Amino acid sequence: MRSYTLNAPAKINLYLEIISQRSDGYHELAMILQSIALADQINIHSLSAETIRVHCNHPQVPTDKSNLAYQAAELMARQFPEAFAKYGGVEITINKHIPVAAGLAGGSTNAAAVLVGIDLLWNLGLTQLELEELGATLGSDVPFCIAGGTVIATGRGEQLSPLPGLDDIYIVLAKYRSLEVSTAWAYKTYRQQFGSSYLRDNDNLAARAAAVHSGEIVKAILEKDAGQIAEKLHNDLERVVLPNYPQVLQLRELFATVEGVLGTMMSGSGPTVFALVASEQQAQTVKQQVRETIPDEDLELFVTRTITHGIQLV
């Protein structure tokens, strides 16, 4: 039986701007997404029977049809029934390193890895664009997780425009293990509080372009200027999450006071907060200082870095 092992990197948001409400219920967004080295490892093994099995080493991760990796395998079976019948089902083993419910696209990157792995397992020969289009039906972050690197994401997050990749900007991540923030709640609350500021004419491309303010951070990324990138970090969802989640606010305020931190922000809808730093040594020092200040065992801390790729074969 054939098998593949894939690396499935997490992502952070360097920029998140909410522009308007879409007719499909989602929000029109302008984001800059960034892959990081912190990654899950996914093993995909062929089975003789036409069935799908999922295993995971993390007790909080479901292994039934609610798991996005399972849904990715189901999608491939529906889309390519002849290959499913010819090659049989798949057994998916998720070795989890990305914290759960962290706003780091852990579920999405697992699903992306399954799409890539089954494409290889069943000799489908799909292009990256075809895989991304399949991924978009599973979730807004899945197409990005396939491609990875540094991209501008628009629409509901599935329309990707690559930027020059950022390599080796070091990052410290902080997330309370027991704390979760509902993405649906965050966007709903933002709409309730700030919906009056939304752009109304969604069909006016000039108005949409004028509403986006990401130009300065894009310029910093093009120049690979970590200091300027850190200064231009922006996340609209902080306006609703930070007042309602004091632990997230505490982490952000603490990072802002630690020497060596270039900039800090909550990623996505949270609850993970990250800090950009200039070197691995400084990142380890920042991690140690945060741990000494907050010795709570519930607080997870990670040192990682930016990378220029998405799903990769191990």
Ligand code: C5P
Second form
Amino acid sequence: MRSYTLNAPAKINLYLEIISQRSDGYHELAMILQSIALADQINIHSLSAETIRVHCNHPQVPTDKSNLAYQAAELMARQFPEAFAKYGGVEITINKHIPVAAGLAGGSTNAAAVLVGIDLLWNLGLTQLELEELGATLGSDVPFCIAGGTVIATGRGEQLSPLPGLDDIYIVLAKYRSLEVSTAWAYKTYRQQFGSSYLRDNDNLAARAAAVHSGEIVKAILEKDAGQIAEKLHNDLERVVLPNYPQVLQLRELFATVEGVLGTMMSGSGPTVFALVASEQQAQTVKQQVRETIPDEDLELFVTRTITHGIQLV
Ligand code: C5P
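Got the form predicted alone; could you also share the form predicted in complex with the named molecule?
Below is the entire complex, every chain and molecule, led by the chain shown above.
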């Protein structure tokens, strides 16, 4: 019986700009996504029966069909019925380290690992692009989680243009364990409040180019200038999440005052807030300072760093 263990990194959004409403109900975005070292480990092996089983060490993670990793296995079984019949079912064990419902793509990266793992387990020989296309049907962040690194993501987040990898910028992450923000709620609320400023003619390339403001942060990334990257961080969803979630706002404001923090932003639809920091030692000091200011045990803090890859075999 073959078995694979895969490393499934989380992501942060260095940039998230909402451009317009799409006809499929999603939003047209301009994002810069960044893989980070904080990762889950996914073990996947064949079962004799044609069933899918998911286990997870985290009590908040469902192990039924609502788990995106389960849906990834189901998708592969549907797409490749002969391989499913030949190799049997799959047992997926998720060792969770990434906070759940955090804006860090924890569920998406688990699904990405399952796609890559089943491709190996069933000898399918799919290309990365083929895996990304399958991933896009599961969720907007799944293709990025397969590819990883530092990437400009457009469309609903699934169209990827890689940037040169950013290695070893240190990051402090802060998330209240009990706090969750629904991504669908965040986008819906944004549309209700700011939809009138959306670009109307999304097919007009010139208008679209003029509406996107990511140029300066892309330049900073190309120059690998951590200070400039930190200054140009942006996330439109902060406009709806910060006023509605005082704890997120508090973290955001606290990080901005801590010495050593180059820049701070909420990741995705939150509620995780991150700070970019120049060295690991400074990151540990920043973490300690935040901990001393907010001794609440519900607050989880992590020190991690940028990495240049997505799903990898262990
Ligand atoms: O694609 P994913 O399942 O991660 O998206 C979750 C929800 O976030 C969607 O159902 C949609 O409401 C919202 N969303 C959006 N535009 C995007 C991505 C997500 O409106 N580009």
